[in-house]
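In the form predicted on its own, a lone chain appears below as structure tokens.
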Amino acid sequence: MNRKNSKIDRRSFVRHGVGAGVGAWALDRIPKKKMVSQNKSAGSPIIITSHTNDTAADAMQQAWSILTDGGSALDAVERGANVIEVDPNDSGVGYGGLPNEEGVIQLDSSIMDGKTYNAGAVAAIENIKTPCSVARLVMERTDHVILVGQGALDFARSYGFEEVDLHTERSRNAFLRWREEHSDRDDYGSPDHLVTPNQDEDDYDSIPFHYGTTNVLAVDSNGDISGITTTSGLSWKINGRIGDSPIIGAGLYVDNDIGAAGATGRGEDVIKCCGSFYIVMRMGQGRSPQEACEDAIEFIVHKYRNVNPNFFPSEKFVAINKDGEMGCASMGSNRVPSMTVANSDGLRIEEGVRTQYTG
């Protein structure tokens, strides 16, 4: 076990505290080939998130306390996602997320309840820190699945959600730097006579850019399964762009008889292959969550082979099944994918498989 590289060290975890009855919480990295959980019986609680920082540890601890108290998977995934959404230091989800090309932070989120086979989502919603909670209301209080833009905001306001400026100083400064430095064909940036050679190129490399997104998936003690995917989306995206996160079957899918899957990465590719639905269906055919995540990546690669065999979009999939097994796989990244897991074995980070293809 690689304790040195663990993103949640023992000191930071102790700071979060452990509730009574939670059990022993081990902070270990599990080798990537050991993706099968020990809680084999259906109905043994488990919750995972694709995030792996200290906030993820706090989110999973709070969500796990709901599950160990007999609470629902639906309540647990919402709690876990909310903790991540309101983290001002997370530039890919909720408050403090990186904005679109106009400097506006637009959030996407979806939720699905396996028990009721119901789903809800919001897309391009502004000024709301916890979009997954609005998505839950869409699911429970309307006969629709998705609301977008101003309509989603009006809906949230009708239920008492407070509008706030989603920018932090960090996210706003990142946008201002991007606006000044992403092009030499506009009038933002230093006056021409004060620009030194290669200044723009050097600064451009330091501007943050990412796809963002987090998934939270859970099975409760009744064997019911729920999931959430929530994001601020692709940074510097075209105004109004919607990725895979709020689309049921793409960024999230839950089947109470099988399991759940979620996606992060370049959403356009996940939309086109209905990635999360595909993973869950593969699990229904007998594939493990790990195998199913890798199957989805192979599916995407296969579709591009005849078009551009050297194109490997940045994707990451996570999945769980009803038996408490889990999987995680990615492509188009130099980093080994990982996720934070909480179950009867403890709280830990588990590594998945980084799939490499040569065309």
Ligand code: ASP
Given for the second form:
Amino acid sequence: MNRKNSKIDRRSFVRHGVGAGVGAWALDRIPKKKMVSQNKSAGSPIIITSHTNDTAADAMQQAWSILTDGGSALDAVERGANVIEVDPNDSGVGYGGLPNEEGVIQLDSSIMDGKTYNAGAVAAIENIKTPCSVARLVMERTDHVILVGQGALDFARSYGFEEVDLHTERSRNAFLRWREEHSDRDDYGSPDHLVTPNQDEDDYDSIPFHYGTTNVLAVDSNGDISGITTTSGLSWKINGRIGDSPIIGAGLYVDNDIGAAGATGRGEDVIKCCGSFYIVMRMGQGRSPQEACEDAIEFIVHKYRNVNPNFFPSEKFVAINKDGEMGCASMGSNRVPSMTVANSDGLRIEEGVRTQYTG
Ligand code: ASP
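Next up, can you give the form predicted in complex with the ligand of this protein, since the form predicted on its own came first?
Okay, now the whole complex, with that chain kicking things off.
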């Protein structure tokens, strides 16, 4: 057990590049790319999240304390994900997430425990701030894997979860503005207080689809691996739509002998390519986490983007392996994909590789 690293100095929270050639690259170069991350492993324990804000840093610090106290990867990923789920300012996960087209916030979440090879998930669950903890109960207290909608809510209530309004003022205003402005052929219009020009990040009306999910993946000091993917899903989605996040193999997959992977971004493509399962299987064939994440992006680009090229390319994958190596890749975004990492090298943001997706 390694206690000496249990406290991480927030000042050491700095950016590092995982990829040798961070930035744009040609898709046909993916398989041959040798990533620096292959030589950068600090071993286990390690925990990562696809989030990179202050809340993520806090989440990883709390989760890291669990790992350095000898706690399980399962407890660590749940703690980390819970911190992000209850953040009212996060528009893509849990409380304050953006709602569906009817203004209802429906959350998707999954958990997988490599030690037991068990998994649990909830989908389209309403009114519960910490859906990943409900998913954990599905995994540990039932013989099922996924509970959906009202059934998932009833299950959570039976375990004493408090039902709350998941809307914050911010998420409700974003929905009202979207409803008023997305079409000029309905009966909604914008009152003055809602159309005041606002250039900050609350200005969701200029974003046709807003994504936001978090993946939390960890290896503990016993070498056991766990993961969580949790989200409010695609904004303004059709009522009842479920993304990749609660689907084991799509938004999340863990194999205790190999590693773990998680996905964010447009879930439809991730479901079709079984993205997280594919990444873990690629790692099982000897690919590094970085290479395997890039393989999954390439898979989507060459197959599913041909069918639906007009959708916003948003997918991002993160992965870790049993040796504590990590990887991260995304498709077509303007930003270099990154993740928050805590291991014996400290707490920091690592950058991955962004594709040059041209549609
Ligand atoms: N993957 C999520 C979904 O499709 C959205 C996201 O990651 O932002 O619901």
